[in-house]
Amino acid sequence: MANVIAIDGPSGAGKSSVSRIVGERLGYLHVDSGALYRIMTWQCLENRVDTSDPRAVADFAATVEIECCPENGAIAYYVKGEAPGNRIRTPEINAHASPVATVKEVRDRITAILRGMTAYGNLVVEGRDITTAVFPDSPARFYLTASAEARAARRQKEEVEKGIANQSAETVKASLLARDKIDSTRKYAPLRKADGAMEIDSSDLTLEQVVETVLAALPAEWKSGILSA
């Protein structure tokens, strides 16, 4: 049975960076579950599906074929042989992703895809319901959080560096808080700290400090493969 490190938390808490480095240190595959919801959102918009209509989203999502394959220490995604790249990281996708992610049929399908990835080996999976709904039995579950200001600053910096957008910090913060509300209040698999998960507030921690905290909390038998930084 594959080992699964499950990491949840809101946007901008540092899940992606932490998960990627933890995966590199352990030789585990990094899995970005949020990208799957963004791909569904991207495909909805590309095909003019009304993302405010749950039935339309559910029906369309069932037709989207996503290819998953291990590449360079992570699970890569393709749609019709095409990698989505930064097209799924735009403000437009951000605005529509939460409504798409509230659709039960979408979450059920993506949960099944994520669980199937254990066939590839040991995983570090990040998302919003990984510790509560996807891999609730993992002995290594973490909830990363940070202040809204810290998260907004990180997200704004990321968008500018990648040339995705050039929004103000306040605009990014408002978007993050709006998504937090939708994600934490949705009926199916809401964002929340799972019972028994370790909470890590990264507001005033360096990336390396968060990584070391995660590694130190893993089951002893999982640490044998840790590679030096």
Given for the second form:
Amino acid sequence: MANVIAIDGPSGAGKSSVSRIVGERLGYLHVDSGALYRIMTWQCLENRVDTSDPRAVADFAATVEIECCPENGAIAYYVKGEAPGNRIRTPEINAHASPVATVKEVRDRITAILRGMTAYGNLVVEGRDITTAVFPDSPARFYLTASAEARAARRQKEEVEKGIANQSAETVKASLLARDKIDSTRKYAPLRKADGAMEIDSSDLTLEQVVETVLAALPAEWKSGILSA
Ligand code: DC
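Given the form predicted alone, state the structure of the form predicted in complex with 2'-deoxycytidine-5'-monophosphate.
So here's everything in the complex, that chain up top.
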């Protein structure tokens, strides 16, 4: 069985950067589970499926084929041979992804895809329900958080740098808090800190400090191959 490092937390807590670097240091594949929910959302919008109608979303999601393959240290995704790229990072997708992620059939499908990825090797998987529902038995589970202000500032900077959007910090914060609310109050696999997961508040920590905290907490036998910074 492959080793799985599971990292959950709200938007903008730094999960992607931390997961990517931890994966690089250990030679584990980075898995962005949120991208799968974003791809489902993108496909719903492209095909004019009403994302506020759970039945319509469930029926449509069953028809979406997502190809997954290891590429440059991560699992890459394709739909009909096309990489989604920044099309799944827009404010429009942000607004529709949380409702799509409340649909049980969508969650079951994505959970099965994620579990199947252990066939590719050791993984660092980030998301909202990885520590609680997808890989609850992993001995390496983390809940990464940060203040809403710190998270909004990071997301806003990222959107501007990547040329995705140019929204004010206030607008980004409002959208992020709205998603947090849906993600943490939904019926199926809501975002919460799992019992036994290590909580790390990254508000006042550097990225390297968070990475070091994660690496230090891993089971000893997983650490033999760590590459230094
Ligand atoms: O991490 P992200 O912002 O890319 O996630 C996009 C959406 O998908 C967000 O609304 C939360 C949801 N999500 C989820 O419900 N479960 C996961 N494991 C990952 C993301």
